[in-house]
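We begin with a single chain expressed as C-alpha cells, specifically the form predicted on its own.
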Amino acid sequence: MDNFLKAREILKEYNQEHLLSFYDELDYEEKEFLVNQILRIDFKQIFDLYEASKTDEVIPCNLIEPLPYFDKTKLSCDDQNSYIALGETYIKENSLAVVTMAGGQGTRLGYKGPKGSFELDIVPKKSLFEILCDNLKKANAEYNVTIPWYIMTSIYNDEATKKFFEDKNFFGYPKDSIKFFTQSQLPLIDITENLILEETYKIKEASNGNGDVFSALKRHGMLQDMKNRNIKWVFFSGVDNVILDIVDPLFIGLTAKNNTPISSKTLFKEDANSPDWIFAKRNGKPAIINSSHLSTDMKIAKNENGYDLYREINMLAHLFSMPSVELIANRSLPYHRAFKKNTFVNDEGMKQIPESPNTFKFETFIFDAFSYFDDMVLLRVNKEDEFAPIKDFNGPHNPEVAKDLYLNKLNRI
C-alpha cells in the first residue's frame, strides 16, 4: 500500500477525509507534504485529549494546602548575603545554564517575525532578545564565565530565529554557547471535532505548550549538552519579561539552602478574587491551581504571623536542578485545552478569519513538573524589579509599560 493509500485510511478511521478535499488540485510538493503530515500525526492522542477535555477538574478544598514563599522584601541582610555567596559560587563554576523559551511570534503586537525580535523603543533599539543577552554578558563578565544560552523556538519562527541571530552577529556573545532547538506541535480540532487546513496542502498546527521544553531539550541533544558542561542548574523563562533576573544568585543560593531541587519567583497576587492561578500543595505536591477551586475563606487566608496563604501567582521564572530536568525529561505531562480563534481553509479553498474562537488546542505547561516533587522554594519579588512582559499593545502589559519600567531598572542599577 503506498502512503497515498496509507494516509486517506487514517483519514477514514477518524473521519477525517475532508483533509484531502483538495488533493487533485495540489502539484507534487504539495502532495507528497499532506501525505507525509498525515502520517506523522497521531490522530488517536488528538482525539483521545479532545475527549478527556470534555471533563471540568475538580479539586476538593481539603486536598488544596499552603506552600510556603520567601518574601525577598523580608530577608534579612545576612540572609541574603548568605545566599548571594552560595549562589556566586555555582555561577563562577560555570555550572548554570540559561533556557528562553521563544516559540511565538509577534503577531499580537502588530509584528511579523519571532516574537524575541521584536524591539522596544529605546535608544539605541533594542530586541528582546538582544536586552536577555545583555544581562547574560553582563553576567559573564563579573563572574568571568561564558553561561550556555539554550533558546527553544518552534517550527514556525525556528529559521527565523536562527537568521536574526546570524544578522546580529549573536550580539557579540560566543555563537557555540547559545544553541537552538525546536518544541513540538498538535493539530488543531475545531468544534465540529474535525481538524482544520491551514493551506490546502498542510493541516494547521499549533506548538503544544512550554511543557514541552523537557523533553525537547533531550529530543534534540540539549540534555547531553548540558551535562558534557556540568551544568548543576537551569533557569527557565519567556522571552518577553524584559527586566527578569536571569542569573540571580541569591535565587540559586536559596533554593540550594534549602534543599529543593526546583523553585520559582512568584508575584503577590493583589485581587485575592482575581483569576490568576496560584501556588498551593495539591495531594501533597506542589502545583499552581485555578483560583476557583478555593473557598472564599481561602482566597483571603493568612497564617499566624500574617503572611498570606494562597496569594503568590506564576511569573514564568523556574529553577531546577539538573538531575530534576532530566527526571522530567522522560516524563508525560499533562495536557490542557485552550479554546482560540484561528484562520482555516473553507470548504472553497479560501482562507477564512472566525469572528471568534473556533478551534481547540492543546497545551502542556512547565508548572505540570512540579508534581514530581515533594517540595519547591518560592520567591516572591516586586513587580517594579523583576515584571515586565511585553504580551500585546492594548492590554497592560504593553511595549510602553514595559520600555519605562526597564528604563527605571536601568537607572536604579
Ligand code: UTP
Second form
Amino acid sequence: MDNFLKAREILKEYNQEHLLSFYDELDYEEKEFLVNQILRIDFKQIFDLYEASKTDEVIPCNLIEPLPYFDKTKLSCDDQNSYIALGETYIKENSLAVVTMAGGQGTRLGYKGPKGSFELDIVPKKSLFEILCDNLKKANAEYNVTIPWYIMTSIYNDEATKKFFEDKNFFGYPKDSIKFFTQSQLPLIDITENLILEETYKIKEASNGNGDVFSALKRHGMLQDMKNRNIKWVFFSGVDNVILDIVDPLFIGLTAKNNTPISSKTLFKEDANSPDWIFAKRNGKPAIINSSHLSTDMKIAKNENGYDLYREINMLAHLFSMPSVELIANRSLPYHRAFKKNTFVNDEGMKQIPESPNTFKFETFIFDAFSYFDDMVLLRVNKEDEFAPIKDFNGPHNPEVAKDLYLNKLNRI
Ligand code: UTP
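Would you mind giving the form predicted in complex with this ligand, to go alongside the form predicted on its own above?
So here's everything in the complex, that chain up top.
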C-alpha cells in the first residue's frame, strides 16, 4: 500500500479524516510532509492520553507529609565549607554534566527564534545561551576542567539553535563538549476530539514537556556519552533563568553528603495561599503537589525549630546522580493536560485565532521523576541570588526585571 493510502487508513481508524481536507490543493512537497507526519504520529498514544486525562487528577494524593529543606542562609560556615569542598572534588574530577532544557516553545515570550537566543539588554548584549555558557566557562577556568554541556532542543528550534551556536562560534566553548539532542512532540487535540491543522499541510504538534529529557538523553546516545565521560552528577535547568548558579559545589556536596540520589533548589513560597505548587512527600515519595491538597493550617505549618513544612516551591534546578538519570530514562512519567488557546486552520482553509482556549496539550514534567525515589534533598536559596527567569514581557518575570537582577548579582560578585 502506498504511503498516502496507509495514512488515510490510519485517519479513518481514528476518525481524523478532516486532516486531509486540503490535500488535493497541496503541492508535491506539502503532500509528502503531511503524509509523513501522519505516519509518524502515534494516534493511539494521543487518544489514550486524552481518555485517561478526563479524570481530574493524574496521580492520587492520599498521604501528604513534609519534605524537609536546608536553608542556604542558615547553614553554618563549617557546614558550608565541608559541602563546598566535597562538591568541588566532583567538579575537579570532571564528573559533573550540565543539561539545559531548551525544547520549550517560549509561547508567552513570543520571541521569534529559540528562546536561548533571546538577548538580555546589557552592554554588550548577551543571549540566554551565552549567559549559561559564561557560567560554565568560569567554572572550567576555576577548576581546570571542561564541563560537558547537553542542550535539549525540539523539532521547532533544533536547527535554529545549532545554527545560532555555529554563528556565535560556540561562544568559544570546546565544540565537542556541547551536545544537542531533540525531545519529542505530541499533537494537540481540540474539544471535539479532533487533531488540528497548523497549516493546510501540517498537523499542529507541541513539545511534550521537559519530563522527556531523560528518555531523550537515552534515545540520542547522550547517556552513553555521559557514561564514557565518567559523569557522576547531572544538573538540569531551563534556558531562561539568567542568575541561576548552574555549577554549584555547595549544592552537589550537600546532596552527596546526605546520600540522596536527587536534589532540588527551592524558593520560599512567600504567599502561603498562592496557588503555587509545593514540594512535599506524596504517598511516601518526594513530589511537587498542587497546594489545593493542603488544608489552611497545613499551608502555614512550621516544625518545632520554626522551619516551614509546606512552603518550598520549584525553581527548575535539579541535581540527579548518574544512576538515577539512567533509572528514569527507562521509566515513563505521567502526562499532564493543559487547556490552551491555539490558532487553527478552519473548514475554509483560513487560519483562525480562537477567542478562548480550544485545545488540550499533553506534557510530562521533570519533577514527576522525584516519585521514583524514597527521598531527596531540598536547598532553599534566596530569590535575589538565583531566580530571574524570563517568561514574558508584561508579567513579573520580564526581561527588564531579569536584567536588573542579573546586573545586581554581577555587582555583588
Ligand atoms: P516553560 O514551561 O516555562 O516553557 O519551560 P517555555 O517554553 O519557556 O515558555 P511557555 O510556557 O511556552 O511560554 C521551562 C523550561 O523547560 C523547557 C523550556 O525550554 C524552559 O527552559 N521546556 C519546556 C522544554 O525543554 N521542553 C518542553 O517541552 C517544555
